[in-house]
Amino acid sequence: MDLRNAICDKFRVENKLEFKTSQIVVSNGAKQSIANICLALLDEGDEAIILAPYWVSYVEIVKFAGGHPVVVSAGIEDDFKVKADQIKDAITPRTKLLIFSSPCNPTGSVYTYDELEAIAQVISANGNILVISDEIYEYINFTGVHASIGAFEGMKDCTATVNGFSKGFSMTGWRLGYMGGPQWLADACNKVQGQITSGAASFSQEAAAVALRANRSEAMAMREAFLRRRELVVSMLKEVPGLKVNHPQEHFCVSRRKPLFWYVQWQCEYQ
């Protein structure tokens, strides 16, 4: 209870949302969050839209509920950002689902207000489709800017937040994300968890309970050295002939475990 009170907290205070503590799901990793969330909604056959690129398992959990995955793509020159005109038209009658990242894993691509207050113009117009909102890199952002799709008119009661502690805490081995949402996804997410693995670990809940309610300077010190190195990794990926650069907006490329050439070769296959 006391880490569902500082989620509810931190919630409200950076990110416009208001929740009950009954609406808060916390899980082992925001993986799971994720995977409550599918498994408790999608029927076999219901369509998930995906934002491409996107993360490498939204597609696998999306099909391990019976899902079916629509990937809906941007490149390069939209700046990896999917158009709500695109969403809009992959739309169709067994639609439930959107999944999204902001900031983006993998392409540090961050949507802006306007561009999320147009895609949800969309979703809350046709009232049927929920959203989740993969927000877990949150801290580790250079716009200096985030916004959340569900404090958008509407959207309330048609998006699940999912958020952590691997990213923006450094606290990736202690398995610990939550979601908040509508009452009646929570109360399923609830029953789905209760199922597979009970409940995260009580000594990673009290110690993230203790990091939300600190001051936010050791992240930022860590921001601003991935900040660092990504002037340094694109100024010397633009010198290489024939590659294109973006300009990521948040860490991915030059903070995650994985080697840059990794990134650099999914880019190439990407393009």
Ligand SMILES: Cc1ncc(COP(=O)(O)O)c(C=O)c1O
Second form
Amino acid sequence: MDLRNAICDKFRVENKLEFKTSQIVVSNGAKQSIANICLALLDEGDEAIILAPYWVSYVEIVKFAGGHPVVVSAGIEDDFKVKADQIKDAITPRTKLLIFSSPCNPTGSVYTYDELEAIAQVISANGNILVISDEIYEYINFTGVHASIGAFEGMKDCTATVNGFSKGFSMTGWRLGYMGGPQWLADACNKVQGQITSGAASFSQEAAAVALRANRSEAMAMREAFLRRRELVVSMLKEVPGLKVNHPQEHFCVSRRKPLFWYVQWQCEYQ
Ligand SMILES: Cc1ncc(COP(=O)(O)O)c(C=O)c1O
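Rather than the form predicted on its own that you just supplied, could I have the structure of the form predicted in complex with this ligand?
Okay, now the whole complex, with that chain kicking things off.
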């Protein structure tokens, strides 16, 4: 309960999201939060729209839950960000989910306020689709602005905001993530997780509550180190003949004839 209180405060202050503690489900990592939601929500053949380039596990988790992944892509010319109209065109009567991360792994792109608002309008107008907004890279963002799609008009009841401690707090091995969402979804996720792993480790939860209530100076120091590395690597890549290089707002990404994604796990190398 202490950690869930700290998460509610964090969501309110940093993300303009209002949740009761009963709407927060703490898991063994953000990956489990995403799996909980897919297992709770998807029936055989239900479609999940996944914005590409995407983090590898989204497609596999959707398939594991019996769903059908529908990949909607953006290229380097669009800063690797999918437009709201592309999402609208991909929606069918079987669409149950939209999954994306911003800041994005692997591209480093960050969806702007306006881009998220346009996506929110498409989703809220539909009424049958839940969004998994994976915000685990919230603090590794060089734009200085982080917006949560769940805070847009009409999105409160159809967004699960997923976050965790692996990236911004470098607590990867402590295995701790969480989601905040509508009560019905939190109840369903609790049932799924309760039969698979039960709660997350108690000592991880205590450490995470302390981390959340502290200031973000460690995360900001990491961000500065990542920024220096990003500038160095991007400038070197730009010297490679024939290689198109995107200048992302989070990690970075390069493209040859076909997009080739080179994701550096900064968080592992920071120490
Ligand atoms: C976009 C994204 N979401 C979720 C995760 C999973 O994080 P966790 O360690 O909290 O399970 C990762 C890990 O690489 C990730 O890149």
